[in-house]
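In the block that follows, a single chain appears as structure tokens, in the form predicted on its own.
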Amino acid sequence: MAQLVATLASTHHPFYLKATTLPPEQQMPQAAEWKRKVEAYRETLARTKPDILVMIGSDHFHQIFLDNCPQFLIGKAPRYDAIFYNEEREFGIPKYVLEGDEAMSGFMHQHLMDQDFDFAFSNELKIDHSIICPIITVRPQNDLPVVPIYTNIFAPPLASPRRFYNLGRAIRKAIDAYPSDKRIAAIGTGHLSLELGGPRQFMETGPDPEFDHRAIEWLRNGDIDAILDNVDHASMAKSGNATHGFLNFILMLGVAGPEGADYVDNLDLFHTMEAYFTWYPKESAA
């Protein structure tokens, strides 16, 4: 069977590449520290020598719109184009092509359906920065096939935090059951507290620093009970209008265990708290 070798969960700041490759005199004050932290985080994946990346992100209304918005979707294409024009223009992210793994996508789709997760699927999915950002940060050589999974974190009604956690457990079971000798890494991105287009967008910190620090500790300790006791849709909305991206962190904790994280780092970047977590598996999913 396939072997899960690492689970990574991080924020996905679309300006990372631009911020760290500008001429030094044009860079933001934290650029060098940010780059050092990302390069250290990259090593937590590289050391595991994965063969396939199962990647969890969320479409930012680039390809999935309110006229047809699935809660959960898996890509089943042989390759994936990325990114969209506004991401090139605003963030300075270049175009990418990611290789797919149709066999693993098909297996995971069926396995997740068998676990009562009724996934939509796409044979023509185009990828946005929620998945390209971790390619840039932890696998910049873009040399591995991917199985992309999209979750709905933007368009209510949203699935519950517990449903996201249970989906993470189901993804882990599907990975563990895949009949292959491949080494699999699961990589997901989301947000801590975040405000987009609202009055708290450009604060010196994220819109809710208290939530950010509590969330980091919950994930550090693998404390799913504390998360489910304290986090719901209303509480996330109070922490910032885009804080529902934390649901993807909850999902990744489901993939991981729940276990305490083996690697934790963060960086306060004016209006966001960047955070990086890695778990190495202790045992297969029950």
The other form holds:
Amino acid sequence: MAQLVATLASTHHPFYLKATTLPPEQQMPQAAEWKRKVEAYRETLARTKPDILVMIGSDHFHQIFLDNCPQFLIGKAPRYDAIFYNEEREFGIPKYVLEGDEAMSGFMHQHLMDQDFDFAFSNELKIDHSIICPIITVRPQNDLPVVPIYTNIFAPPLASPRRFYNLGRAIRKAIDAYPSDKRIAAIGTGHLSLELGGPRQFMETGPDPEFDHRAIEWLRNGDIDAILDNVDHASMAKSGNATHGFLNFILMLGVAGPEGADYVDNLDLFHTMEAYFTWYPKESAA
Amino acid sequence: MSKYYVNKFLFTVDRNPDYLRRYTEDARTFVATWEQSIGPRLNDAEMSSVHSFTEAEREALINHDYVALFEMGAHFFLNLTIFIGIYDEVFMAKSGPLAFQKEFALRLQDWRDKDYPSVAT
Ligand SMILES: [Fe+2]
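Moving from the form predicted on its own, what structure would you give for the form predicted together with the partner chain?
Following is the full complex, with the preceding chain placed first.
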């Protein structure tokens, strides 16, 4: 059976590449520290020598729109183009092509259906920065095939925090059951407190630093009970109108299982808290 | 009211450099063109007869009025991204990085401690 070798959950900051590749005199003061932290985080993946990346992100109205809006979707394609014109324009992220793994996508889709997660799918999925940002940060050589999974964190109504956690558990079971000798890493990105297009955007800190600190402690301790007791859609909206990206962290905790993280780091940046978590599996979930 | 159609406008224009340029340069003419021949498109072959703008929605789009669009419940991500595309460089040249984003936030300060208009469609 395949082996899950690492679960990574982090924020995806689309300006990381631009911020750390500008000429030094134009860089923000935190750029060097940011780069150091990201490169240390990258090592937590590299040392596990993965063969396939299961990547969880959320389309930001790039391919998916309100005329046809799935809650959960899996990509099943031989490869994936990435980065849309408006992301290149705004963030300066170049185009990418990622190799797919149709066999694992197909297995994952069927296994999730068998666990009563009725996934939408796409045979021609163009990927956006929610999945390319972690390629840039933790696997910039872009040398591994991916199985992309998208969640809806944007267009209400959204699935519940518990559903996101249970989906993570189901993804873990599917990885553990995959008949292959491959080493799998699961990588998901989301947000802590975040405001976009509202009165609390682009402040000195994220819109709710207290939430950010509590969220980091919950994840550090693998405390899913505290998360489910404290986090719902209304509470996330109070912490910032785009805070629902935290749902992807909850999903990733589901993949890892309710255990303390093996690696935790964070960085207070203008308008948002960056956070980086890695779990190494202690036992299989199946 | 058609939040969906307002979002469709923001979505189709933000992703297309030609539309974005025309909306930047002459919003009134472009909004009229969009309503006539772009908005009703369901796909390359089919047209849709379902949606149209209210007068207030049309005016908000013509005026690049992101405050009004926020208050109508246009999606926050689309409403921010398209106007960054139009105004970021102009503001940056005058007042430095994130100047437009901060101005955008400032103009919405009355909403700070209230429940925001729903973006559900
Ligand atoms: Fe995002």
